[in-house]
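Have a look below at one chain only, the form predicted on its own, in structure tokens format.
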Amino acid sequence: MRAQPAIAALRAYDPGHDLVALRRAAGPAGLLELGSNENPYGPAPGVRAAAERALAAAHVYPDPYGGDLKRALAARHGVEVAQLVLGNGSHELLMQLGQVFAGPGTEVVFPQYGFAVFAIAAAAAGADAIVVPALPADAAMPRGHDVDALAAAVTPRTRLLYLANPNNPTGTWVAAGAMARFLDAVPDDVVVVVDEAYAEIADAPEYASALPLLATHRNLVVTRTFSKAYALAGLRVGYAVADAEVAAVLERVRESFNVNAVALAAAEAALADDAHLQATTRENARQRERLAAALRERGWRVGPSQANFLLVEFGPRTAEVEAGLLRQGVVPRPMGGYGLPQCLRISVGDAVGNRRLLAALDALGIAPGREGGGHA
């Protein structure tokens, strides 16, 4: 069968490892899954009851508008319901943005080491991908977004610009002032998508969400997810916040009933429990700093992170480290697909999981070489 050229040339999203197969083969200790940036503390206590109530009506279609969740989100963020679009995870929304605003003969700009879906969305739309080099590894924000270069890469053919803040897989972030200046520098006819999948987790004083900038930048779209901080990765709920006219266009391509009834109910319950969110994100920050310090003490390079994962440079022995961890049931995320073959992305676990990870690393007996040692 003949697919469209842009689709035929497309490379599918790479999840890293076949976790289902690894779970089946795991020994009595089970897997320690540190490759998908999931929340090890689980969702808020009220989520399960809300999901079960929704499941009782599984024979009925879900609300096609997601009205209750949208109203809760609008109240949380101080926006209008008409500014919200719900997605089957933010991945779906990022793809829809490419479908709506890009196409053959246009350009989509995004940073090197940016989220893999940016490139997939550009290719699926048949647009030309303009990849802007990241900041160098020895910069103050190693491998972070060069927002000045991103703005400078915009041409009359540019229709869409993606970046993530904080960024996956590097964990780096753009400070609030730099983000505001960047948006001011981008022409109003270029849609700027700021993916904030890890925004609830970020706690650096200079970090701020781009959501307040929606009031002055009609070309801005902010995407969020319930998969990370809210621990609903298995239910797939995301949302976009945009100018009402932009949101209305996105609604035209949104699949009907794209967020199921259980997911809608669970997300609304999760959003209502701010105490649980704050407790788990505080603990993530504490464990993130402890794990980063322990890895640095062992001589590995660890990049700065405002997410629930660390990008760790293991140098030329990265594949050996990864294989050794897998033998012990510890699953990191390989980074070769991102152009970072000497790095592994490691999700921050709870205290018990992080101790198991460190013990597994120590058991390998691999000392950092000059290429992998030092501090990022």
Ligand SMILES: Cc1ncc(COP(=O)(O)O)c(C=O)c1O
Contents of the next structure:
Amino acid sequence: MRAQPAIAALRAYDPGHDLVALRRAAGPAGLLELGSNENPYGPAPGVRAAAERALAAAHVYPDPYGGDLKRALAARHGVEVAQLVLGNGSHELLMQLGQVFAGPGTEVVFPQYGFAVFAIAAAAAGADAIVVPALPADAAMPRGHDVDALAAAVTPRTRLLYLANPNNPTGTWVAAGAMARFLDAVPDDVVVVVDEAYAEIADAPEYASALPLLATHRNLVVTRTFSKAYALAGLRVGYAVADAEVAAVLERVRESFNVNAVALAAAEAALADDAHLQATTRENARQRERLAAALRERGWRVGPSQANFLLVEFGPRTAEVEAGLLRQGVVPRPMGGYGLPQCLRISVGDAVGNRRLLAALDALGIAPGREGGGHA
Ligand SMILES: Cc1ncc(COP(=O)(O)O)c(C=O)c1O
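Having seen the form predicted on its own, the form predicted together with this ligand:
Expanding to the full complex; the earlier chain stays at the top.
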């Protein structure tokens, strides 16, 4: 059997650790899972009842159009229902975008340290991946997207350009003005996907969603997810907002009934509770700044983040730090796959979780060395 060459050469998406095995092996304190950027506060209280109601009708197919959720999303974002496509997580939509717009002989542009799925989507489409170097580690936005270089990397063969804002795994972000200028610089026939998985959590004054730019850029696609701020990672719901014509093309490759009935109902209930969203995202941002400050006080270099995780440089002793945390039931995300073996990505927990993380780190007795992983 012969897979297509690009796929034969591809590594599958790496979820980090085998969490199920780690959970089974965990001691009485349980596992503190800080490897997947989940939301420690859980979904809005109304979600469970809505999901249970949907479960009672599990013998029938879900609404293939996801109409109720789309209408709620359209109202929320001030767009037409026809501009929305639902996905079984936004990962699925990122793959569909590759399938629809890229192909053999075309180029897909994305940034170094961009979300891992971009490379998978490009390869799965048989396209050539053009990886644009990130800003340097000592830039004002360390390892952030170089939007000028991204726009300059576009050639007549480019069909698709992906970037996440805020970005995973760096946590960095592109300011509103820079994003608008970047979109102006990209030709109209190149689809620009702005992956906003963490948008609801971002609170920097200069950060803004790209959604308003849809009005002036028909080549823009914004993807969002219910996995992060809405705390529904286990149910798999994401959505894309695009020009209605682009959305219609994406619909052609969508699997029938791709979002299940429980997920549709839960997402609708989560979306309806804005107070819960605001309270939990505010708390997450507050904890993020506190955790970053505590790590910096200990001498570790922590990148600026507008998401619900931090990229922390532990230098040459990173593997030791990771193993030591795992021994104590704390699970960070290794970054070797992103070309950042000297870093760990650590999701921001709640106050209790973050205290446990810091105590576990302190117990290792590893101090930042001069060769890296500390403040200069
Ligand atoms: C930047 C980014 N985009 C997309 C996703 C995929 O999220 P989901 O498929 O759960 O919607 C993630 C998940 O970690 C992410 O970090």
